[in-house]
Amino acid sequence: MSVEKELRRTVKDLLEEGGIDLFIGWERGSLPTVASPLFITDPVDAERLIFDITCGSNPAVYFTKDRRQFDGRRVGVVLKGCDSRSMVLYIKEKQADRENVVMVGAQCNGVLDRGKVASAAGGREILELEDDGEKTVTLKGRDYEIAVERDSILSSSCLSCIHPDALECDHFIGEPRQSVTREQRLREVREFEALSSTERWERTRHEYEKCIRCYACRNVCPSCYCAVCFVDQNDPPWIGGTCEFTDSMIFHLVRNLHVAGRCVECGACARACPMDIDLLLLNRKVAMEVLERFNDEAGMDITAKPAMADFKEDEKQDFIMG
């Protein structure tokens, strides 16, 4: 059985069982490359649902931006594996009930990046899009068709993604592809490491140089869910709200560090980015160090406190002794 016949059984069975009241997942969306989310209650809508290469965003999100729709609802939602980490991070957080929430997990191979898809096409429209789940995607449009290798138009994060599965879940649908092994996971970040400090800077404005605060990628962050977010606080205001390089550069370096220990990798913020800023990078970065220093992913153990929540006495501590 397909993972998406397989996952619309299970939450077919789960609402007219009574086991949850909603669900979140995906459907087809009014453009090929994009799925669109779907909130269903009742059972029939099931076969809607879809799950492959187009489902990018972080369901997670729904969990801490739009919450008056959960209060007292048990809600079921299909989690590939950084978005399951996300659910880890709300639970610990105390922004969702475990009780509450049936976690369904799924075989991901990956999503796609539209940049890359678009690249492939050649600008062309693309009115159809067939994926064969292993190597090649098929992207068809007014007279053409061509054959596209698969991991030519993923996203950067699913490249060098090394935990596909959701490691917390009440339901698994599909084959486990356990975790994995990405190379290449750091190999920018250590690459970045090894420049000297005017080459890192050179490397930082280059990238900052192009935000135009447009704030797609903390309203696509699971991790980011401040009622008042402090770019927008006025009363002081923490920071200039221009474009201006030097606004632009604290407006990300900021979010790095409020979401350190936090950041799941899911690549949301670079995906939804218009400009294509390298966002995962210093992400990454960051995520390392923490890994390094405290031995702490996010959202990889659902009983562990926070990393940034947490003290233990054999920590580094060279950072702060000097």
The other form holds:
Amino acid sequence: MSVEKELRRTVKDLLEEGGIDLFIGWERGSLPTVASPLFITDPVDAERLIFDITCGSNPAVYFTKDRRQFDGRRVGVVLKGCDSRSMVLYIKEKQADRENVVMVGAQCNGVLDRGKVASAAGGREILELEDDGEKTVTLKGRDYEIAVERDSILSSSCLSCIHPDALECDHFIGEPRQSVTREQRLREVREFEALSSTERWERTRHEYEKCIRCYACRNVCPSCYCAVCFVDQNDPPWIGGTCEFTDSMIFHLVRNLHVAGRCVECGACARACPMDIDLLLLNRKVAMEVLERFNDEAGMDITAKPAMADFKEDEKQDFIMG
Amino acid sequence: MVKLKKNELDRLICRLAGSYDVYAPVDIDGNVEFARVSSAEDMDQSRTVTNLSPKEIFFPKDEVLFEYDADGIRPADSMDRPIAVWGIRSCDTKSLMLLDKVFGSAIQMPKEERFQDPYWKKRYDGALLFGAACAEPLSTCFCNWFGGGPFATEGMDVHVTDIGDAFLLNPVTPRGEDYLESLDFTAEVSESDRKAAAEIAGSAEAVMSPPVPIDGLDQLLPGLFLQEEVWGEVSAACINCGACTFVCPTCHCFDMQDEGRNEKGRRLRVWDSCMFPIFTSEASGHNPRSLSRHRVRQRVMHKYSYYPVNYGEYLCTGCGRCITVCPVNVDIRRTLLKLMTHDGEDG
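So that was the form predicted on its own. Now I'd like the form predicted together with the partner chain, please.
What follows is the whole complex; the chain from before opens it.
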């Protein structure tokens, strides 16, 4: 049975048998490259569900802030591996109640990076997209059809994903997938670390100079749910509002540190960025620091205390003592 | 109408650059946006709709209004050359006309109190706009909902059609006509050139989906204002990122910020967005638009009700950028259809 078919059946059962009141999934969007979140309460609507390369955003965000519209109800949600790590994080951070969430993991073959797919099509409009789920994605437009290698248009977060299979799930649909090795995951970070400090500075500057301060990255990020974000405080203001490099950089670096030990590397930020900023690079670098110092990876272990909420006597303290 | 051979485009751009700051679509790291050019080689004219709108040429993302120190207040460096834009589409020239109603004439004010924004006016009033016809409209283009079309000329000084080996330059305003008359390297337009342009126009029109009539939407919306459920429905997927408002050619809300310390500082105007919670956060701590659905409602009401009430037309030109950029596929066309067909009953 295909993943989508089984997903629809599972969700229909969950809604019919009284297991859940609401299910959060995806339906085909108005564009071929991006799916639309679907909130269903009627089992009949389970037929609209899809789960594929276009389901790029992280649906965990609908559990926090005023995006959460279902208090008191039992909610089901379809999860990629990274999405499930966000849910685990939420459960640990008391943002979601494990009893009232039904976690439906589905086989994830990676999601599209819209910037990469647009370049693959040479800037021409994509009107149809067919994915064989293995090696090739076919893009069709008004007067062209091209086959591109799947890996070349996947989000970079997927290419270095350490856990494509959802964790902690109550239902899992499809076949488990292999994750990349630790070295593959670290490659980009290691390359970055190998640069001289001037080169690292230039690389960072090159990325953050593109920022237009729309905060799409912050809003799609499941780990960004402060009741009042520091950029939304103006008495006194914590940060200037311009797109000058210093202001943009402060925004990104503070966000980067706020999600230290909490970023699940889902890459939703980078995919949402209208300016195609490589937002993952520093997040990954910080995730590596957390792993090496505190032996913790965000959202991987539901029983472990979050890295930033825990202290062990034997953890590295060289950053304090110099 | 005159003809400009493609190999003469660079000559035109260089000539323009002699007396204007010239802007055109440029590929910057894969994103196409309007930037300063000094020759035709800098340009990327392949996109029907650029990633960012050209509004920032006239209404920058951030702008220093004045600086001050112990010696007094100084206006920020003001540009002394007028602006020329090459390759701007009709949805974007129309949007500049809409913004001009706000910044250039503020018609909702009594005549004696009308304030004209000098920062906007110094850029827009003397600008020379070479608009580009759209030979290949996108599936997200819906300019025809608002009376536009791939060959519309509203807001342009010169309308430019690419006929393969040459551009046909058609003056729209006296300013455009004067400029074309001053050129000594254009050619006459032949009957076959006209025919080629007409064919391109015909096939571009044919690609567009028929417009959806939204007459009366501005009158309908105030009645839906308090119907929380419908706003909840249209905003359910929205995560309130501001991307749509930042790429929009007509969104123009801004914030004033003062940066200063020790007798020295500056006042800035920066883009703001109704998607952000701080947008209407009040000094008391109360926020009348604390919920996502209220912020989405504001965006819809401003474009399709408040602005039309004040200025007589919708604050949207159907460029489709908000559709393309949205990470969760909130499609404004679907939102409008949903609101148009709402039965008016809550629940």
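We call the rigid core whatever largest set of C-alpha positions still superposes within 1.5 Å between the two forms. Worth saying up front: this structure is predicted, and the values here are computed from it rather than measured. Numbering follows the first chain given and starts at 1.
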On a rigid core superposition, would D42 pass a 2 Å threshold for CA movement between these two forms?
no
Post core alignment: D66 C-alpha displaced by 2 Å or more between these two forms:
yes
